[in-house]
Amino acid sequence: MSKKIGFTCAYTPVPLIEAAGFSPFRIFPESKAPDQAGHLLHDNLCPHVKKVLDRALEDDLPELEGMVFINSCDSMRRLADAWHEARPDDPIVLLDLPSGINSLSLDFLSKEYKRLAKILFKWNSEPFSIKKIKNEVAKWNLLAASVKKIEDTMSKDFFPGYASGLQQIINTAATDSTDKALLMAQNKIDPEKPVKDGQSPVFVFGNLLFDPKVYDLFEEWNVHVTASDFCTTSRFVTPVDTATDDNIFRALASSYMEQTPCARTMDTAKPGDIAQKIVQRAKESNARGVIGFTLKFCDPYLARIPMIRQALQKESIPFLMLEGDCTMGSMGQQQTRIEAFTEMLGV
């Protein structure tokens, strides 16, 4: 598969471009394109969004088949209305996503994921086959199962260089084909390197950390990641419970909506459940500290720090909270307060 179709939300089922023919492309804001996403939208917006239109009207893309956009936040929704402005020959898809969880949400998102599955099929003049989306969501299920064996691993011992592979892994399935992805999971999942000791067992989660070279800076500082929580980590690879409903569609709304969600979407009925999960995420992975990372203006992910900050104190769970654009460029002023923390945890 070569032709591509770029997304930029984790909300986004890989396993239905790829049955329409497609490879996915996520387009993460990495790149050297200088900063113009200002004349289209404001300055004070989140870097994500603006680094992603940075490489849009500096054409740093592949060639696209086509662009799906997620209506996650307002400013993944100015996105989708700039790109109409910076790339005017792509063809675009724009989902709405609900953002509270029960069985009304999950109607109207299985409702969207089919209309973007018989968009794909259409624009790879394909005719529609959920047979073929089956198979592609039992193959990404397989990759689930093979990114969670690593996280495991890496739960109960550290491993120079497994955070990292494992990073490398997700960035595969998200930017090139799960198949590819599949196999250098399989391949990662018994460690190759020792056991180092002196590391401080951390859980991390936020937005966005997608480049395999911070895990390693992470070592460098002390800091052993037992498991991550982010739209380009764990969160992106889910699992897709099809035992729960014989409409795939569905399977699919359902497994999406209901993972340690984004920042943007509540259970309406459990307010406070994404706090408890990171609290329980940590715990499960044998972390001593968590550190959290937000991109600047995202007020989804600002607003719910205080709340996940109380259930951390609550368990006695040390706590760094950092902000900035999530590139290794803003990794690297983080690197002392990261260190006090590592050394503040001990090992």
The other form holds:
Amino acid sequence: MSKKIGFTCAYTPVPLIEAAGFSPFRIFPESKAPDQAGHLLHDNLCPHVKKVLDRALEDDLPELEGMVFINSCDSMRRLADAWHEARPDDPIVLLDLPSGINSLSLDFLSKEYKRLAKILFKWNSEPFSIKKIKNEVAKWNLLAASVKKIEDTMSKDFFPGYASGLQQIINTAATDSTDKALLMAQNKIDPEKPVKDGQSPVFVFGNLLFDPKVYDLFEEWNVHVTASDFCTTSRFVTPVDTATDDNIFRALASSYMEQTPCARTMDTAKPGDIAQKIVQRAKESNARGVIGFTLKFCDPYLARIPMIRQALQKESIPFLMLEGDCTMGSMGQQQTRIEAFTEMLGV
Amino acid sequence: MMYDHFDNAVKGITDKLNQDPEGINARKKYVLELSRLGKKLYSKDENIAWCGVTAPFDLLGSMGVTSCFVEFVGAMLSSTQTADYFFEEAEDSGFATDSCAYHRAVMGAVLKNAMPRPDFIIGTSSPCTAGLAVMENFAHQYKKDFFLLNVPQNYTQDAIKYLSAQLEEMVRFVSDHTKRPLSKQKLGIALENFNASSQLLKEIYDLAKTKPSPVDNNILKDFGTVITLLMGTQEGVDICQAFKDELNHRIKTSFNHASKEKIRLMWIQNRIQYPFPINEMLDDLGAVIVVDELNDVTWEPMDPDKPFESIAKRMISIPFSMDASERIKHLQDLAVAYRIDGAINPCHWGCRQGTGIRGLISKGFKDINVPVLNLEIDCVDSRNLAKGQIETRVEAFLEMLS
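The form predicted in complex with its partner chain, contrasted with the form predicted on its own above:
The next block holds the full complex; its first chain is the one shown before.
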């Protein structure tokens, strides 16, 4: 069995984990572990973080060689803090992630990514190798290109089962290996089922929506997901632009910071740009409406929803905002609202 | 409306101080200076910057910028009981009720056009992501330029260099907007004032450690956070001196006789901002908040030859913004230094940064045998206040301690 490195945030570059000889294991907030995280942290905290901590407290995890945390938001910082208590024997690395995108931030993050790489190689007693990192990045980019092709196909027509298939590929990259995910992606580029008409084209965005079955449910509820922006979908499979910078860590830093960032990252030259990006992606993917799924207590998203709503209104794009824990378990409660929304959109 | 509020406050406090020219009246002098700052913010004659909590107000002040962190306004709206109107506006516009009420209040004020229009925005990534999100909203709403200081969480050489370089960039950004270059002489004076204020703060906090403590439950309320707005100025130094004088005077005159101080408490994070008689309740039961978590000097003196590096170190050094182990160690050190009997943690609703480690803080205090009372309360939004329940819990906690 391969040695696994746990992580929780999409700003974690998987190629660094694999280059050091580990398998990535993204800890999804899905577990039957009882709710205990509130005792260590607080109940009014993001359900993603709490459920991941519940898994740690209940030992509902595979054997891990270490954990990578990113201080992407307050809740993620708190998760790293609590991990020391929940699993004191796990080696942990916490990366400082800048909030704004500029030259200084990219320099700083590239140093942080280099620090991460060195630590990972050390954890595995492997000699540090830029060559291995570049090889893994190249493989990752092939996966990203395949995912992009699937997304392009998705945006044009509705193929039943296609969206959940894409999610399975991405989850494989997050919890197993890029090689396996790449193989799956190459086999799935051509849809298995024929085009079906009558679904409402919708762009979906938010924090995370990782369960492939959710996308099957959407189809049952008349939704054609034309594109998505979650840290468990396209945002996770970030292509690394190696053409612009010889320094691989700088290339990683600029790619992860600049491409469709999470709400917590901002371009200070364009405050509120997240709203424009969502409008743009909805339009590009031929969506007629937009559904936002955000985690309860997620400050970065909740604070930006008003500006997103305003931007979509300005473009007359209908918007449905849903809040919850973004798991299958809570999705059933949203059925009526989603069905009413797609009905309103018409086809 | 706000200008009038601050103007009336300045006039009222000045009158009272004039009636007692020999008195020390530290808190009055402090509130007077904050009211003057408020008046300047709303006067429309100044270069205004709305900022994050850890922004370098001494540096901005030396560049002729009147600056303030937005949470100050949120607290003020709450304390004057005008916040509800602004909460409703923010919530109607889609800002979630689960969010921090300091930020919801100011967003409502922005939407109601009740905040002074800034010339630019200086956001800080510490102490919290929610505060930074509000800064981005400010820049978006006002269509003003936005400068962001990424404050790393880890105190490393790389982190210090990174923040120092950002501070230098910030100076260029500010100069571009004000058309005034940084005067090394003015910055030198600001840092000198900052150092003098810091030294006085240390002395004030040392006096507060005395048993019985010369402080009462109100005198140093939220002092450590708010005084940073003034520390680069002579007025800031004078205020710190007045507090030191007042505490010394109290010690000499046995203001807090030993029989009055039965229980020594620590208050974690910020105080409750709206009128709520918790101080009176604590007074009645002989409990004194001898230390607030944020009343501490955690930085070295500023080096005028390395101003940006000094300021960067200072900004990163605040334990509240660092990882939990640093923050808890700091709380434990304060608990020992102030010889407290117990701590109150008002778990401010909506604060993922401060309240998010409620359980770990409790454990940290348990490790040094100090009981903690976790109050589930919104320190700014009083609309859902369970007053009776809070009072009962505080009473029971104090009874247990005594």
